[in-house]
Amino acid sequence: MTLFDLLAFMPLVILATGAILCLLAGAVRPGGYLYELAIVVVAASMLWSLALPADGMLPGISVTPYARFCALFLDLAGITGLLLAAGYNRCRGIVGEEYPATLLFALVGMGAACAATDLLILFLGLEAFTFAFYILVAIERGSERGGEAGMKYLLNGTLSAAILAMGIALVYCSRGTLQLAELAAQGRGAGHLYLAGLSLILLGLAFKLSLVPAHLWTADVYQGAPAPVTALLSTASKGASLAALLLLMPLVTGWPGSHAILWWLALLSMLCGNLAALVQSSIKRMLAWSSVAQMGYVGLALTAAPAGGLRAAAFYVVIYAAAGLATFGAVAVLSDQGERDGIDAYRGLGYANPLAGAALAVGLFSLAGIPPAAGLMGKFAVFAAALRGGETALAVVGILTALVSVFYYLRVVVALYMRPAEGECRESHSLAISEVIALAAPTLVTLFLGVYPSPLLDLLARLIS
């Protein structure tokens, strides 16, 4: 390892060291400033990446501009999750060191997955942050719904890990290497073992992205997990999984049969996600099913990879992450001692808590693709790539399902501002500085990217080739 390699990998080292420090600090002083310590650690990792953007390589992992961008994106989501969780968890008696330490470990796994150069490190990174989310989903020990969600996520996640591992084993048996570059260089010549392995790898990643048919866990887990955890599970986890899938796309696009798999994943996800979201009365279940549909639009972009679909998919996930953090952040802030889950429970809250109501409305506008929120730019990029790639039928289905989604997103906005609260609408609790930042930052990013998306698109064009 050279000095430059050490400098390049220091952000991951800082996060891992910070996770251990959180555990030790929690043992010495339970309930101390652990969330503040975790935020400082993540901020230090980000500053190191920005101040010393060095490239480095170790066996199985390589820090590149693409890996640094993904790490910065995930770290920003992690900071937002910590800001949301600080007050939310203390209000519910979740005061131990487990939450911030586990979140830091999850960020380490995400960073490793985004920088992987072979399938083994990719698998370890994916399962490291998935294992962390098993803990975070069930972090509220007194919640029966949270325990059920954690068990369902664990069982489904274990199955997906086994499928992913089997796929990697079959690829290794057929090609004799796990290196992504070597696998891509071997070209289109593929045997049955190799194709079976790639299919299983795609199915394992479909679970991470909540793509149909590996999606049935999503609604129950999103509803049962604490709102700040759901915010990260729907944004950072999806972003890291897509970053890993983009690393595999040179292998996938070299196999003609992969197009059919991605096509059906996208079609079924857009249809099932949007249709199921129409009938939900729980806002978290509605957002969960809409997450399935949103990942279907990402799958639509991936089917048009040669026509700029990879850049469109990455751009869409960044926009979706900002909107998801705003919406789930508002759900966390507007919840009192118990989770405010029913859509009717949000009647009149746009006036009782203007900042949270505005963040929720802007996030929902973005998810629906209504200007000036960034969702319109994201959907335009996805549909434009699909049309350039000749996926006209799939693009038409995507546009029609996007129109359907406007109905169930605007139901919540109507409840916020156009329906009086049942009984007396009392003023919501005053927001802490951490909650104001956690709501304002993704909301402003959503509005900024809706008006001026060019810098991000140009950056992604340089990073993804």
The other form holds:
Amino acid sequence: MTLFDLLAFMPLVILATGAILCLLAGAVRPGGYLYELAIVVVAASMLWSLALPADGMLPGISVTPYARFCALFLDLAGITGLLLAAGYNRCRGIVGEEYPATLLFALVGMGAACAATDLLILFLGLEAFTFAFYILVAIERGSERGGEAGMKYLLNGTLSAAILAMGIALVYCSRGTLQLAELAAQGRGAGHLYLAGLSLILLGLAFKLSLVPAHLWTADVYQGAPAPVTALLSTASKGASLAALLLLMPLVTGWPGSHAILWWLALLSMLCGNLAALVQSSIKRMLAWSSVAQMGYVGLALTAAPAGGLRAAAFYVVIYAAAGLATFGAVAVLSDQGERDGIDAYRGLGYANPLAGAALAVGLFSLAGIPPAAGLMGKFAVFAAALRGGETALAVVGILTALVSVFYYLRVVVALYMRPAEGECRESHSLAISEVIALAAPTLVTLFLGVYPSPLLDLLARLIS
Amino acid sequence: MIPNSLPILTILVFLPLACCLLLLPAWKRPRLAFSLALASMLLELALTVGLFASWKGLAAVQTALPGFLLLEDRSWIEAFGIRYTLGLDGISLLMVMLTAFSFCVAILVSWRAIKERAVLFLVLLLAMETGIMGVFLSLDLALFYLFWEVMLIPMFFLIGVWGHGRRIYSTIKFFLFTLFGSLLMLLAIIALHLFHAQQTGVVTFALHALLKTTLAPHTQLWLYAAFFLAFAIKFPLFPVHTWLPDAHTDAPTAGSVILAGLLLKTGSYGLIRFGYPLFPQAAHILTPLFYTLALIGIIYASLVAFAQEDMKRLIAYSSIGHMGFVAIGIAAWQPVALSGSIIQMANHGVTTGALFCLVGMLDERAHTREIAAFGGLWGKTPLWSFFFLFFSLASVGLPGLNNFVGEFLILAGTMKSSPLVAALAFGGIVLTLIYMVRLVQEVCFQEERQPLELTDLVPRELCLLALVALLNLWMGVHPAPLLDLIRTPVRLLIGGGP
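Having seen the form predicted on its own, could you now give me the structure of the form predicted in complex with the partner chain?
Every chain and every other molecule in the complex is listed next, the one we just looked at coming first.
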């Protein structure tokens, strides 16, 4: 370990220090400019990794261009989450330093997970940010739903952590190492113990990505958590988990049997997610099921890993995250004192609050895969990879379930713009500048990637070989 | 002459979209916004007419692809092999003119009708024009697909926000039907480019490269089926036509004009430009099916039209019948019939667009479209009735008016290869005559059934209809310039070229 290596890890260090600073500042001046401080910290961390693009290696963790890209992406999502939460939390009396501090801790965990070169660090990173989310989900103390959601997430989460740990232990037993590179180099000669371990690891990650059948927590937690937290849970948390899974993919693809597992995960997620989303009347539950389905498309890309599926999966997740932040951000902004949860409650809001309405509509069109929103480009990448990999049947199922999904996304758009507001039009509060940024940025990114995705594609092509 | 250095096709596609930005400062002033939007649409029309006036000069200059007057090609998404390729040949030029013209009609007919959220309406209309222009000009399959889907969102809102009746049901039905076909087409497009990449090692979506792909008969059939389904839904052919009557009936007048005038044409255009040339053997195998569906469409739509109570719905069904003729002309895949189909696409757009305008104008005054509510309009609103009679006669194919030319060419061309089909289709014309004459007779000449206070056309409407009528007459009496325009592209298409 040299000084140079340490420099490369400064972004993580900045985030962790910032988190502690937030806690201290909160103790000194409760209710001060804590969100602003947290945003500055994240921005500083991003600036560092952009301005000093140094690669570094420590035991078990190494900062590579791939890790830096993932961290930047997650930091951007984190900033959006902070911007959204500032107004939302103040409105609900969630004051105090714990929210920004916990979020910063979560970002540290995510950053570590994407930079891991060792199963143990990978596990620690994943569990660190999941742990932060246990707190964030239940941060609204008075809320019954929040408490219930936090409990459900905690119970399911610890189970998955146990499964993941067991898997890692089994892999270690059979191979005697935790180094990802060494494990991948040992290749095929797979003992039963090793395969069992690998399957357990996959199952644990399927929980984080809420792939069917490990998805059962998703709807309840998404609905119960405060909207800005759900926004992060569905984007940053999924992104970090996928980034970790991509690190593991050399191991997974080394075992031909994994293809069948991924195949079934993708198929079931696309089917269950899209069909269950059809019948939801709560927008957050609907989006939760839709995120199950969207992860199914990611799974579809992963089944075609040898045919460039990994790149497609990463590309898809970035686009999905932009759309998810726009939609959940709009839900957060449009919620008054209570949550605006029923789809019917969104009637006529497209006119009452044009920016939030537009962000929601663009996000939904992106999720549905209708251009000019970026979703189509993501679907294009995924289906091209799937067909190249010979997954014709799965691709056809995917495209037909995508058609089903359009129906439930449209229902919200119809409510926003085509149904008159019921009773007196409840004028939603005018937007703060932070909310305007938090809504406009992901919306514009979604539109930009929809017409010009080349820069991102080229970048991903360089990062993921 | 237009200098070739200007990216004219790009301007043609994106001028309307650029104008949307111009409308933003006029957000609170709908009248100003209407004028601005109309100005940009007229500019667009002038541009296309300018291209038409100079097409012979352009044809003299050889472009990279035979038959194309203008080409633009830029790199766009290299990672996917997608390029930004636009090309204009005679067929596209005709369709582009029709597009620019129909949008002028659509905005003029909405001049007073759209009162709420007028600027949003205009923005969507302009975005729609960009999408449709793009569809008619794209020569890269992925780009084509992008424009093909971009058209959906504005139309979804046009019907859903400004429509009547069961507008939400209709607009969702429209959206899901069209999307169903196009999503499968997306898979087929991807598969086709993968086959091409396998054979040549070049990853591309360019139409002219993909034309050279050799496909196993079995594969070709599957891929063609996906394309065919997407185009058949837009067309619309018989079993997948059910979205059309709902969407047309519940759309605002401008929406109906664009649906009938342009969206249906994107289906037939797609089949001519992409479906047949890319999969010639498969298309040949499925020709009997295509004929059958088109004939059923003509006869079934005519019978259903006869039973309609709502004028707009009746005209919507007549659209299905007319597009059936276009389908027959394409299925024959023979120069005369294909020229007829292409001309008929333009004719139908003009005529049916005008009929929808007329019904919309009547609806604005009487607030009903029930045939049974009217009668004796010839005496009350003579100008309106005159134009209604005029366009109805055009619609049934009166010689001297435009539809006659198209139908005649289609039947003449089809007669050679499949006389039975031509004979049955001719029967369809007779059926059209029956229901259109009944419509005119009931609305214009019967005894007055309800005392309605109706005012006749105002000057704006009069000018609009008079212009359309003159155009109609010109296309009927002197179609030679248009036929000249499409002669070379049709020859190249039939010859297996682009």
